[in-house]
Amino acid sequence: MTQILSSYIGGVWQAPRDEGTTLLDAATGAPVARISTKPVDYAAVLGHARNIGGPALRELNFQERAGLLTALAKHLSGLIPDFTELSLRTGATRRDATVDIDGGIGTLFVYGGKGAKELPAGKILLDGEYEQLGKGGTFGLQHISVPRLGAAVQINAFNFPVWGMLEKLAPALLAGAPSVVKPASQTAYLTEMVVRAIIDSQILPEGALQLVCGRPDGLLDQLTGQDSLSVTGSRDTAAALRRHPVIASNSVRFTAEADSLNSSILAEDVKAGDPEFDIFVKGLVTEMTQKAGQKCTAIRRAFVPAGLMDAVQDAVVAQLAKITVGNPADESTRMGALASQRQRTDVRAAVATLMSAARPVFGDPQTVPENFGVDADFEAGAFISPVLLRADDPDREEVHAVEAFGPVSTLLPYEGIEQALDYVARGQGSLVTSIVTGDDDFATRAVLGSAPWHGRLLVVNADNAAENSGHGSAMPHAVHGGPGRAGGGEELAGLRSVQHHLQRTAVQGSPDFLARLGGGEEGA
């Protein structure tokens, strides 16, 4: 029988008492591990975070906590090959693993560096300038930010078992908040491996990080107004957690990042053969096939000037036809498997709904993909073909409301920039939209018209294409999140996310005292 995953709680690794459920290799169907179907004692877990981890982290100043992040990033960097080997079992290729594993560790480096360069060697963060309130100059006001006294609880999705944890962990640790990590079950074995490496390193103070491999039942009931909850998942999951009575009544800080109908717009100034045409096509194919399309930032709607629909379709189909789908361990594989058979069932159902409003021009979600790897088993693994749809009627509601969380995208025509922006807005809030154009006027109008609906916009042309970070890359420097359907939250964005774990307080007093407070004296 395969080994059951343990939880790291209360300072020890604890194996569950139930037999759990089996987690399967996404590509071969072979058992990888088992995970408990029971909850843990969340009162004890959160008590350990608040009473042991929190005080230990708050004893350190911002600079010292930044040093922990850098040390941790260096330690984990040496283990990337080991993490990558296990990542193959999630269905991800080695190239996919760099997005998850290297990207997560890179986020630790960024936050460690930013903390060292931009935060004070103290425990109080000044917010704004001193403001004089009295005419005589003896009384004034200074806003400060200090660590809150609770735990940073994170509930993560299956598609990024490493990055999803580390991108939340980095700002929390920098702020002085202990973290409780609840990974998605399907890929929790990779998260557990990374957490074991973190705990074994003894870099972090005890209680700064705990891992729960089991059901979350009862977790939210234990949260207080000093805690925070950060969720990555579906729109429905985020909405349900947001409505939880404890979240509402205790004013628990809540942020959600949900999958959304992200877009890419090919501008009207672009013609077939232009560099921007090729940039648009390459970006779309990458987002369809990287991580088998299982990215909350992937392009789901590709808006094309009506006169270029055929040309774009032909170009995208030609590139998709070259994609080898198969065992992620095979170096020739360009796209691996979905995370599970259940996920494949969900994607097929979503594609069936989309096909009521669009027609497939490449791929069939039910049959063996073109260029299928010779050593891959279509029935045993969770393989699926990339599917490109074409909706000649872009007013159909389905294409702006239904997301197939896999290698699926829809081409939609538009006439004029205002119509394109209207269609983009019908997604009701997204994480990111790309604007591919060589015309700065088009780009400006597109940014102004679409920014209210997005957390991030990517404007790409022939001059910056070589250095652009990519449509689907959630950079630690940029906002990751979005309004409406995208969850309404914000993560990352550099040091802005550290504030999520701090309390802003206005302190009124004499200018000498406030200057001393902000200068780091008396334990500040």
Ligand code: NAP
Given for the second form:
Amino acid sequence: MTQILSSYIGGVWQAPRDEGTTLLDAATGAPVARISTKPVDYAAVLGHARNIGGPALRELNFQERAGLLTALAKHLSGLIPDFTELSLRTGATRRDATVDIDGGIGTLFVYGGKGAKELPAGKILLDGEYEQLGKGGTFGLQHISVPRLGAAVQINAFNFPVWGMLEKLAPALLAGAPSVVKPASQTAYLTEMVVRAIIDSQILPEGALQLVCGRPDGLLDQLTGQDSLSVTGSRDTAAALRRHPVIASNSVRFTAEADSLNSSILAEDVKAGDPEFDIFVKGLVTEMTQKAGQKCTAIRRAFVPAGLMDAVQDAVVAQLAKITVGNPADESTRMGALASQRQRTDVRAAVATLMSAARPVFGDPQTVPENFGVDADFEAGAFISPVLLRADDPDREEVHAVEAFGPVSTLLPYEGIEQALDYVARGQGSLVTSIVTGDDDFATRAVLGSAPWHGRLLVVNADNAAENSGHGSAMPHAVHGGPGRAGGGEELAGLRSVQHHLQRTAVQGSPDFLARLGGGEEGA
Ligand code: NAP
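Since we've got the form predicted alone here, give me the form predicted in complex with the named molecule too.
Below is the entire complex, every chain and molecule, led by the chain shown above.
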């Protein structure tokens, strides 16, 4: 029998007592590990975070905590080859693994660097300027931010077992909040490997990080107003957790990143053969195939001027036809497998729903993909073809509502920018939209019209294409999250996310005292 994943709780690795459920290699179907189907003692976990991890982190100042992040990033960088090998078992190619693993470690580096450069060597963060309140100048106000006293509980999705953990962990550590990480079961073995490396390094103080490989039942019941809960996952999960009575009644800080019908808009000024045309096509193919389309930011809806639909379709199909699907370990494979058979079933079902409103112009989710690797087993692995759909009636509700969490996108025609913006908004709130145009007036109107619906917009043209960070890349500097359907949460955005773990307090008093608070040993 394969090994069962342990949880790191209360300062020790604890092996569960049940047999658990077996997690399978996404590409071969071979067992990789088992994971417990039982909850752990959450009172002990949260107590350890609040009483051991929190105080230890708060002993350090912002600069010192930034130093921990940089040290951790350096340490993990040396282990990338080991993490990558295990990552292949999630169905990800080596190139996909860089997005998850190198991307996660890069996020730690950015937070370490920003913390060192922009945060004080003190324990209080000043927020804004001193404001005089009394006419005589003896009384005023200074807003400050200090670490909260609870645990930062982080529930992650299966598709980014490393980045998903590290992008939540970095701002929490910088703020001084101890983290309790619950990875998604399907790929928890990779998260566990990285957590083992972090714990073994002894870089973090004890209690700053705990890992739960097991069911979350009972976890939320014990959260208080000093704790926070951040969840990445499906819309249903996010909604269920948001509705939990303890979250509401204890005002637990809550943030969710849920599913999202992200878009890309090809502007009306673009003609076939223009650089922007190629940029749009290339961006779409990348987003469809990287991580087999299992990215929360992937383009699901591609809006094209009606007159260009055929040209875009031909160009995208030509590129998809070159995508080799197969064993993620094979260097010639461009697209690996979905994370599990369950995901394949879900993607097939979503495509079937989408096909009531759109027709496939490339790929069949049920059959062996074109260019399928000789050493891959289509039935044993969770392989699927990229699927390009075309909806000639973009008013159909399904195309704006159904997220197929795999290598699936739909081409949609529009006439006039107002119509394009109306369709984009029908996603009810998304993580990201790309606007591909050489026309700054189009771009300005598109930004103004679509920004209320998004956490991030990417405006790409021939001049910036070579350096652009990519539609799907959640850069640590930029907001990751989105309104409405996307969960209503906000992560990353540089040091802004550190504030999620701090309490902002207005301190009123005499100017001398407030100046000392900010500038003294404890302050900025
Ligand atoms: P999921 O089934 O919603 O699970 C997400 C996480 O929530 C997992 O860790 C899961 O644990 C946990 N969970 C489920 N029910 C729970 C409960 N009642 N209490 C506490 N935790 C619970 O989603 P998934 O299949 O892992 O991920 C796919 C979805 O995530 C897609 O829809 C995708 O759009 C979305 N996603 C969004 C983002 C983003 O940043 N916006 C990023 C990645 C993915 P188990 O795995 O143990 O069940």
